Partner chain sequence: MSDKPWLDKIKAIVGQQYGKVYAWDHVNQPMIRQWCEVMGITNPLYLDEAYAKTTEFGQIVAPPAMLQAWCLEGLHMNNYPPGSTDENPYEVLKRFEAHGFESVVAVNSDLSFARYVHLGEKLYYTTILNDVGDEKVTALGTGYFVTLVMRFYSEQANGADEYVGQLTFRVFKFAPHQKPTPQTDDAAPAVPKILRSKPGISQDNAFFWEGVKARELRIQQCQSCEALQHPPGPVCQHCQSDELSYIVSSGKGSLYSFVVMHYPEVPPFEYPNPIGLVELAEGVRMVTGLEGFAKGELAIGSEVELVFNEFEGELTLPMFRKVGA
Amino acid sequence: MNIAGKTAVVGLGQTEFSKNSGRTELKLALEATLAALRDAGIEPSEVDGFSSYSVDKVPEYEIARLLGCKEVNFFSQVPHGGGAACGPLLHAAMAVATGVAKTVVVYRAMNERSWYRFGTGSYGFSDSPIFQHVNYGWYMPHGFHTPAGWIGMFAQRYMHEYGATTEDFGRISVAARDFAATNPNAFFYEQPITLADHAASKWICEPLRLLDCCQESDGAVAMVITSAERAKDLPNKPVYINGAAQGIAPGQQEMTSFYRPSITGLPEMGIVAKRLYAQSGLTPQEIQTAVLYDHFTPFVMPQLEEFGFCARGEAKEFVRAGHHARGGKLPINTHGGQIGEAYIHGMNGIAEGVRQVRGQSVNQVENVKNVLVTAGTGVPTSALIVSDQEAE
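How about the structure of this chain only, in the form predicted on its own?
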């Protein structure tokens, strides 16, 4: 069964994005969820499904209790952190398309700046037989403590093989901050940067500079998914889920897939790309704008290649030509991305995809019909295509 075009995003809600929300993650989740339901014109008691993803401290049963849900028939939590960001919409679409649930809320709420920080290198690992602890035990003694360190390995090899430079990474950062500068919801609103600013920012883990790294943010985003048939009777323009997929490739590990024959690509994203294009019947040329997961700028480039927007090793020419920037042939991260708007673990990127299809983005691309949204890279991953029309 192809789920393409069977379901739609009908409600969107979010909190402000900050470095100190001053409230619990549960409260943030409820604020975003209630805003999404108001946007959809759906009563909270009608919700019968929930989906989120790991590194989440907000249980669906507590949201259900506080919303006053009557009967919850479906709930899921997708593993692998940011790589799962698009997974909950896949799960919601499958649940609704198969009749398991009628109205599903997907959400992400986090105080990733004021409560805990992913990039500290301190994850509570101990001398235990848990696989993840043992696995990272082979890397951490050599200084591989943080995501920046892990990504730096891939970035160095990509530069060596294809001739990319840190300035190319800077072009991605500059474009993201340019979009953020005109987005009032972005943390870096009215704060654009230049290539010189990027080059002057401090090294975090060579070849990554500070301005190659995403933010740490507090905030929440939620969406409501229901059937395409019901969506037509609701207040907002339906945003159809015409493609949704997850992928694990051979040799996959979590952020440390260093033992593959090549580490310059993202084969798990290639698996997802193949599935999305097959489901939707679309080609790369039919995507007007994309939200590419930008926890670190170097991994934006192989995503462009895996999805067929340019050939292998040619993403550097793509960004040097400005195709990814404002006015380019494929503007990416028009909300400012996780570099410029906020790091809500990818869910704010999905929200931007929805806004682009609705025609409500502050940096609206002309004639948007199809938007690609990707999730975290370096881990088992996921992605979406959302559209203004149902897939045929």
Given for the second form:
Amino acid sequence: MNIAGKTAVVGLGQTEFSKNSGRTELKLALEATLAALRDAGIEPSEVDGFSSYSVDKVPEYEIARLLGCKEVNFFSQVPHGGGAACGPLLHAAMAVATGVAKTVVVYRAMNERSWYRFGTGSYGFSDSPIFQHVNYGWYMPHGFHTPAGWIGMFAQRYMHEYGATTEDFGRISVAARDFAATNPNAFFYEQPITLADHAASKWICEPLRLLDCCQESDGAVAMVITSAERAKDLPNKPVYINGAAQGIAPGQQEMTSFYRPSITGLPEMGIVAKRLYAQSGLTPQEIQTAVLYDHFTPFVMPQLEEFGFCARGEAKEFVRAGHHARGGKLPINTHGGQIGEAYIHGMNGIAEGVRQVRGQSVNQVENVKNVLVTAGTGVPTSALIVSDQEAE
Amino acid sequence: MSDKPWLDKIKAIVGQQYGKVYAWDHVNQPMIRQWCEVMGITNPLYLDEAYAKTTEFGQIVAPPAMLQAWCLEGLHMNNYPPGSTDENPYEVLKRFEAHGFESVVAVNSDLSFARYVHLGEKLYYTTILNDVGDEKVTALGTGYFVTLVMRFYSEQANGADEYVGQLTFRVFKFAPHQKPTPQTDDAAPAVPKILRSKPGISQDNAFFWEGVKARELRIQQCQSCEALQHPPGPVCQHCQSDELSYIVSSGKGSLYSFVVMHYPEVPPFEYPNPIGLVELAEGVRMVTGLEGFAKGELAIGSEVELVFNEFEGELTLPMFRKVGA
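Rather than the form predicted on its own that you just supplied, could I have the structure of the form predicted in complex with the partner chain?
Now the complete complex, all chains and molecules, led by this one.
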């Protein structure tokens, strides 16, 4: 069976995004979940399924207990952090489409900035035989220990092979901050930047500058997924899940897939793209806007290529023409992305996809029918297509 | 009297005086200038003779806060100038160690000054064990506050040495609640030294790290299909055989990609920290730190060669340097 068009996002809720929420992750999760359920017009006690993804430390049973859920039949947590972002919607769609659950809440709640900070380069790895310690033991002793560093290794090779420049990375950052500047929920509201600002920002890890890196943020986002049939009876315009997929490609590792024959593409994203287009029956030309995961600007470029918006190695021409920016032929990250709005590990990008289909984005693109949303790059990943009509 | 006879013995030496510890150098302009530079002090009274002459001092004086600096032993521990006492003012701390209070943390370092010192003066200090407190339980552990007072003098030709100031130095000598904090020396605050993290070693990759110890760069090889793979695993990724051995790399390679780590600066690494994705002559890639490249010299395709570097904490790492560097 094909899950396309069988389910819909019917409720959306989120907290404010900040650098210090001042409350627990559990509280954030409940605020977002309750807001999503109110938005959907569904009683909290009706929820019978949950899905989130790793690094989120809020257990679904505690949310269920506090929501007063009567019977919960489905729960999952997808691995690989940001790469998992669209995974919970795939899981929810599968659960609802197969009758395992009726009403699934997907959520993300983290005090990433005030409690963890992924960018510090200190993760407490030791010399134990546990796989993660063996795996990252190839890098940590050399001081090669930040996500920006790992991404930089791919970016340097991408620039070398395709002639892209750090200025091209800057174009992605400038476009994101332009959208953030008109989004009151964005941390960088009313703070656009120029290419000169980008070029003047300090090196984090050559070839990445500060303004190539996303923020670190506190906040939560939640959504409610139910059947397409039921969605028609609920208050909001249904946002149909017409494609959802996860992907691991040959030679895959988590941030360190340096050993593949080529390291300039994102083959796991290619696998996901193929699946999404097959599920939805859509082509790249039928996508009006996309949310492409932007933890770091360089990996936005191979995503444009893997999803067929341009040919391999030609994303630089795409961004030089401004196709990705406000008014372009495929505006991306209209909420400001994780660079401009907030780093909620991709879940805020899915929220923007939902708003674009509903016609409620502060940077609304005209005549949106289908929105592509991707998840974290460089890791086992996921993506989805949400639409205003059910897939055939 | 306490219920601890050993403690009574320690307390009995309170008031003990220890002999002179001399400064290696007379008060001098180069040390003042360097100290001011490091501390970010630009007061011309310490640096500009012409200006100093216009002041009430009539000459350059040393910053008062330098007082302790004049009489420090320098780079090598316990290396004091000739004429200094052989007595150890910290003997009281050793005595506590014999009773299980092996950790130490400095809690107070208070300077007071009687007068400015000027260029050419020869300084020394004497020490008095001023106080040993009663047992205290703190967040760090259980132990005793010990107070030493160092009195600083300027030696005078006529023998009437002049008192110039003093340092009251208090430490907490304690037995930690849990595991002991690593120590540096008796009187310095104990700060654990941050070392490079060690690699995780399992049955799947032990041959690699044993090779590093033996100064060999080992690449896993499948005995069944002869394919090489790095990072190694418990089976061959091409044929899934678990009949695995290794070859020893020539150590020759070139840069397939690279980055230069700048921020955040995490100890103990030096920044900028260049990291290479090296394609070895044998065909596999490996990530290591790089050396021998001048700023801006890194380039994809650069020839590199293997070196082994030893680091503190019994860690040896294979790294690559620019050929000819």
